[in-house]
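Just the one chain here, the form predicted on its own, laid out as structure tokens.
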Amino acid sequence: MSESDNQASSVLLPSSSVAVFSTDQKTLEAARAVEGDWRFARVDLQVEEGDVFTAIESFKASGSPDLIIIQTEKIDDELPGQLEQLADHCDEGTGAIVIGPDNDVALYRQLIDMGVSDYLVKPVETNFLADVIAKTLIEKVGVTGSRLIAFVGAKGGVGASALAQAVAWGVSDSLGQKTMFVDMAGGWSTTAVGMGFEPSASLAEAVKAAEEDNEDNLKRMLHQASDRLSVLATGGEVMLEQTVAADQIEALIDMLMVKYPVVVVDLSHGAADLERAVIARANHIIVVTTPSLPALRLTRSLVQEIKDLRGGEAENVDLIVNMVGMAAGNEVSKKDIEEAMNLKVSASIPFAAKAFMGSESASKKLSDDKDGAGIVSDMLLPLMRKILVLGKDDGAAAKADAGAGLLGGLISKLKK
């Protein structure tokens, strides 16, 4: 089995788009069922009843997807010309798979030579179709990583945990991303209270399951907060002893990021070496502080340490100033904060004690409160959209590196 075959069967597929055109009801049903495969959480799959001419009309008005799957019931000398018409309306680099009625080796070789990725013979089963699509996308786009977003508070009591939980809910509910939430605080974790569950495991047990590659055990440690939000239900360990080493946390993160497009980690009250390990690995870091002088002094030191840990740069580090207005006469202004930190403030969140206390104490989403809903929609989600768009840009870069490929090859050969 090739490396792309291994990856196709074991990893979350990159952010990408696939369009399927068929008039065969069994093929249409198989294609629609592919969405149930966990690997396709980031794949935009469009299934339409039609043929190559339907696809041509569809792409006249809009850009083409990363991969097109066309089923034809008739194999004749006109097929290459029809594919040429389709290529004229597709972007460079678009991939193609053809499904046909006959097991024709000569036709297979002809299509492959034209730049088509694969030729399948109907009927096609869901599992087989999913594997073929997965392999094609990985060969074309590459394996782009999920987004690991770390929240860290400059000091205790700044609201980093509440904001991390609100972001996890918002990304899963409002942005539709399959999300995992992890709290690194061990026995100090308050996530169980805020998200309404009883801790069923410890970080040490979760790490052991990851090191043993035991997905079934790890799955039993999850709290399913919603269809798209899972929470690692840890917090059952002792408070005054660290049970997990920094090098062990890597295996856990690796396993989670294979399964989930977005992993949100709350580092509040986590052990220092665990914080360092996650910060060094994270795609994006959210530093939470308040506009008080003591918090900001610690924030400046923390941001500098994060820069040192990540090669001296503050790229992909965002600063959220929480509880603005709690003590207006004693607060540092946004302008002065940005000058002192040499870092833009990504969000200034007003003091909303009722919303945050209700969320933490009553196991409610921050967005369930009117003031909290505004904070999530107007301040947190725009930041998350920016971060997730960066993830799509990574995919675009991998796509560009992959070269024309597939239908791109077909386009270039036909146009010559």
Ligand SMILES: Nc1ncnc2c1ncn2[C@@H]1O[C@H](COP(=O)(O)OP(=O)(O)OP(=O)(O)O)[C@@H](O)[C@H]1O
Contents of the next structure:
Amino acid sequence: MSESDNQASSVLLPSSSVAVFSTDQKTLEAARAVEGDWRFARVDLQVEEGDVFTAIESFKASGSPDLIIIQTEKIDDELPGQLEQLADHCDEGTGAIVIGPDNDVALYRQLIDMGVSDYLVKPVETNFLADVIAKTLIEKVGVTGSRLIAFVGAKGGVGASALAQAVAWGVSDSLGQKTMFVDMAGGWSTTAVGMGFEPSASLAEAVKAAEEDNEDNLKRMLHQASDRLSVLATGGEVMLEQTVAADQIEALIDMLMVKYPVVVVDLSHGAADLERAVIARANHIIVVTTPSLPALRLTRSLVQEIKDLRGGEAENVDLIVNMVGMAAGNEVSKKDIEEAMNLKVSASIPFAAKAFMGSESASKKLSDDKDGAGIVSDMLLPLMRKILVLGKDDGAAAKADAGAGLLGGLISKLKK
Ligand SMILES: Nc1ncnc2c1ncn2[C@@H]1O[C@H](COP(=O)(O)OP(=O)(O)OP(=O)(O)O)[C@@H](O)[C@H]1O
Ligand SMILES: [Mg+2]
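What's the form predicted in complex with the ligand like, now that we've got the form predicted on its own?
Time for the whole complex; same chain goes first.
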């Protein structure tokens, strides 16, 4: 798998169903162990001892899953016919992976031509199987290559929103990516001021449009900041009420991820359960802090909670230390921060009142200010290039739409 594939599958997978049929005890064990992988929390995994015919019986009774994995011990002329029978009992769009006994390039090609997503050779290890399933499911829902980048402030007022907005502008303007900006702060959102628009919607309305799959309604809630930058123009709600539940936000994110290769979410001042849901789902999390002790203390706890939520890993978590130099004598050094957090500092942003507050009060981009432009190009964009795997693999984000039709092949092609 390429680097971008690996990054793309390091997310909590969408709600989906996977069924594994095999008579090989090792495969059955490996498949059952996949359930322990943190990414699979919402994947309904059915592992059964059996073959193609067991699968058919099972689907007759309860319908087909999103992805079927079938192991066959024998490769012969009967296999295509058996797969065809299986296809007859599957819904359009069902994906299939075949596990077989030997490494046979001709067979691999034949199966791929038939629409099978992948052919694996036994024995299959749990980690490998988990990665293949994750990649296949992500391709199936069409989000391959799309990146969800979440900004979260370790403490209030550390500049998470200012940096998230500057990044959204930079990624769309300078890196040329079609980008969506979403603010989770509800009535507390300051995005409208920073980006210069009137809030025309609430998060609750946006979520409702997504749940109803109503793209036209959602479109009406967008502020088109530039050709490539769209902003969900929320902030019209009341401040002292939470109107959206965590599971609802998922529908909105799913819808946006299919359309926009880069989705930047500002979680600062959002409700804790919304933050949690987006952090679990994000490809990358940017934790913003200042070099002050209170902020760093919260940063340490927050990073630990993020790790716990994401299977103990912090590989896709970047730490930005903001407002460096604001209180020079009372700041913790970068070296000490890195040691205490056991995490590298990805960027240190100087305190620059004129650049930040000046551009904010004029509803301008940070990069319209001379010092602000330097901060964006020298400190924020290098990090974004790394996160978006740009430069090395410029097309990564553009693959978003291409993945959608990959599966579904088995059924439609076999039926032809
Ligand atoms: N590096 C900086 N130098 C000077 N001012 C900054 C810097 N970064 C952000 N600011 C300013 O600090 C203020 C707070 O920033 P911002 O609203 O982005 O913080 P936040 O973390 O999103 O806060 P909240 O917790 O309320 O969501 C804003 O006025 C912003 O322009
Ligand atoms: Mg904010």
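Residue numbers count along the first chain shown, from 1. Everything numeric here is computed off the predicted structure, so don't read it as measured data. For clarity, a rigid core is taken as the largest C-alpha set superposing within 1.5 Å between two forms.
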Would you say L229 moves its Cα by 2 Å or more between these two forms, aligning on the core? no
Rigid core superposition, D273 Cα moves 2 angstroms or more between these two forms: no
Core aligned, does the CA of D247 move at least 2 Å between these two forms? no
